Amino acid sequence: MSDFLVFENVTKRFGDLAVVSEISFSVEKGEIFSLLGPSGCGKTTLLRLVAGFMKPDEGRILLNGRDINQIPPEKRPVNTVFQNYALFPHLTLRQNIAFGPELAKKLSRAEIDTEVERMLDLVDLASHADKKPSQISGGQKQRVAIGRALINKPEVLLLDEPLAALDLKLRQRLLVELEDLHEEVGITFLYVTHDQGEAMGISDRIAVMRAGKIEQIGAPAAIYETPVNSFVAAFIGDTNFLSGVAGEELDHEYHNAVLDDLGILRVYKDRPILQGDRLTLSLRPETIALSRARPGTLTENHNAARGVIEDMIYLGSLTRFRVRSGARLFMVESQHGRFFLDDEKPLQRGDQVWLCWHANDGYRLENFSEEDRQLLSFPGGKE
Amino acid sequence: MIRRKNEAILTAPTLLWLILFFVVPSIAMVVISFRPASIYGGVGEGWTLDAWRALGNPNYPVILWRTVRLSLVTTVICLALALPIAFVLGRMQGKWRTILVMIVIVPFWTNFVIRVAAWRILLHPEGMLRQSLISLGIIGNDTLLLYNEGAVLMVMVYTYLPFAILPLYAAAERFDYSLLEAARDLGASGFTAVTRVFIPGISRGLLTAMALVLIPALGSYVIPDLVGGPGDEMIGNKIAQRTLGDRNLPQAATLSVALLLITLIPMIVVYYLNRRERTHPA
């Protein structure tokens, strides 16, 4: 069952530039696998290699054990949902959806008609079937594109930023629809997106890409909570990078560390640490608690630091604070209490606060690169 | 109401122009076709069907048919050549696209009659081309490249090809080539993708190209005159002969009205096909 779609050392160059370099990974049958990364990272190229619009310069792609490199796109058992939908403007929605089965010539006219009706029902467009693509909305076009691909019963459905052109609410609604559809048809989805929220929401597994390489593959929670390096940590959500030098071991779980500008704090040791090692932690903004007074009930595994609120952005479901602690800035997100009923006055800009977090929430990165700070909402960790 | 008035004022000059230089002459032409010819080369008094009866001359149907046939064949060949060219041009980017479009346009900088006359030199029986072909044994000693229907057809294709390429290129430029990828993704071969998606996608350009080649081709007279033989006359030649040679204006008008009617047919077809597309937008 596993290793359904396999990439083996796949490299694709445009001129001298390797857009995809020596990528190896495999997608399991029936899962939703996302390729996530900033634009230009090679994710769409990977998808096009599977679709057959390009051939890899090196390596091969196996589908169900069969090398598909030499198969032209029209013979591959995969179908694509294009970013701009690529619906045929001169055909009605019904004719668009019937395009694949008509060419395949495997079914009789009556069977094709039945299949098309079924698909129109599945994507909820039966009442618009005789309209042209120019007469329907973006969300409807997107559903036609999915129906037109799915009717061919592909072994893998390739989705190239299928929701990118839609507004936020519609995107969220269609994401749920897409997930329901996946459950209904059980086809393997290879999903390309630059939107981490989309990828987190829909995927069984995500491959985070940068500059033609895969940085990390894992379930959404694993990627978010245990990013391997500062790129993944900063690209998926927001975070605070805390760098320092490892101090003495406290017990088999915790270590002391001298963090730059913060002093001696406690660090969770999920992997061996040697005293004197340089280390960087990723601390997610929502794991930090803010309070006016030093919390009284801190365990020894909690870290605390003093700071001043420099800025705050009210976002409704949460508030994002920028807190200065000595020379460094923290990004903190906190959900609201009852605005009018809280005993305490709400926090204001300029307030003195305590930042407090559990040592387990600071995840030690394998690699840290200073430039990845630029991916954060508040890049200036230090000024 | 004010908008209506403004619209009327804005269209008035164009309307006036069309009435003065198109509608009035056309009506005059129809009227003249029912007049007798005067012996001094003008138009006589009174009404007669003489000019129309003269169409019964067994020469005319043959010439009319030749005109229509050569024009249709020219149109088909021009479209067949222009389609792949437009396909490639529409897909190209940047510098090369500009250069190639220029190459299509550059011949217009030379006068049309001179270009046709140039073909006479190229294809001349004593010309380099024919002599080389004979010495290579590709054509026999008795084969002429000039003064036959083949020469007329070739020069017509040469002349009208840009009129097919430019509207098709304009349509191809607006065509979304990713639709071809979508078609292939759905199981179409490269050729099927072109016939089922590209050609319908540029159908309006195709209709324009068809009209732009067919209509002037029907009215050709310089080309058969310069590179054709005595048996390759088209209706345009006859109109010229009647006007300039015989000075029989009613006869020329009759032939012109006949040509106008033949030309109207493709125009009406294009108009209706275009309108149908507009009411069922693509």
Second form
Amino acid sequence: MSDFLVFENVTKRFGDLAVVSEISFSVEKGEIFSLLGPSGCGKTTLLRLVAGFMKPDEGRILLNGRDINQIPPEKRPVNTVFQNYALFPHLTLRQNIAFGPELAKKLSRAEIDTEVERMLDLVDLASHADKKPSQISGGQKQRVAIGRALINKPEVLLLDEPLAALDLKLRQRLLVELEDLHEEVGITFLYVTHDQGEAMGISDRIAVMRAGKIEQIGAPAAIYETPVNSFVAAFIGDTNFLSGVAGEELDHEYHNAVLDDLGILRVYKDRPILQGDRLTLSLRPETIALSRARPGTLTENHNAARGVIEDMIYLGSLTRFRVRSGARLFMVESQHGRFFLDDEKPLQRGDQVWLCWHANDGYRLENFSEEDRQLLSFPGGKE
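If the structure you just shared is the form predicted in complex with the partner chain, then what does the corresponding form predicted alone look like?
Coming up is the bare chain, nothing alongside it.
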């Protein structure tokens, strides 16, 4: 694989506001690359710049080595799938899909008909081909929109929040269908979403954006497990932020640290730590175990703190707890409502518990901002 779609110092301004600011990154041929971030971060603007609906004020966009900035939208080898489908209501599904090739006038009628049937089979809508958009479901409309885009054989398919208007079950099903479709057609997908679950589920790589800039690019697992800063840690799922000061070095892997409100705990040293360094850790809710009694199975590299369950929400596949330890609130998630089998009954609101986690599960952040935590309405932390 090689760099296929390249952004070089791209900036786009609306008046004095830089919606996208000096962005540089590349997308590999054939991958699903997602732009993820909150509303207004610039992700849709990047998509529109690739589509040609607007031009950058500075920088270049290269597609397969060719600068596309001066190429008009209709001549770019890209197609866009919009959130609102943008289907022609007076045309059948077959006619909607055929619209692009008919407009281009590069294929014969027989060739267009063959390609339309292939697309209808690809998006599993052959049996509905003669229906109008008003006669099919939202998920089927989105598949028509995808078929209409793919029939033009774009080098890049641009997907702008394609599942946002659908209900949860349908989004989950279409996400799988999109991934299967990508494997079959093999073209590059540039996918815009604000939904972390969508991005994590479909992407080869993700770019997390904020305020017109890219905070981190990486595979979903890397973004989740090794976030570069507090914004990424809190935006990708939920997390607990633990802050403190590094103490003495214990060995080549671990340091003691005095964590605010929690006392002396053990910290994994994935990067060099000096005594006295200020530390902030990201501790994911699912890595914390709860038990009424302090488990006897803990090793010296586990941490433990006392707390009280203040609130709990049953969510079917898991239970989410809010546990207060001193002045600090922890979020904890358990698939079974408890972690240790030595408890005789499920945990309840008001129970005194031990919070336990392995030192390796606390990932040390390079940058931490209290403003980020408040902006993202992170539910853990001090109150």
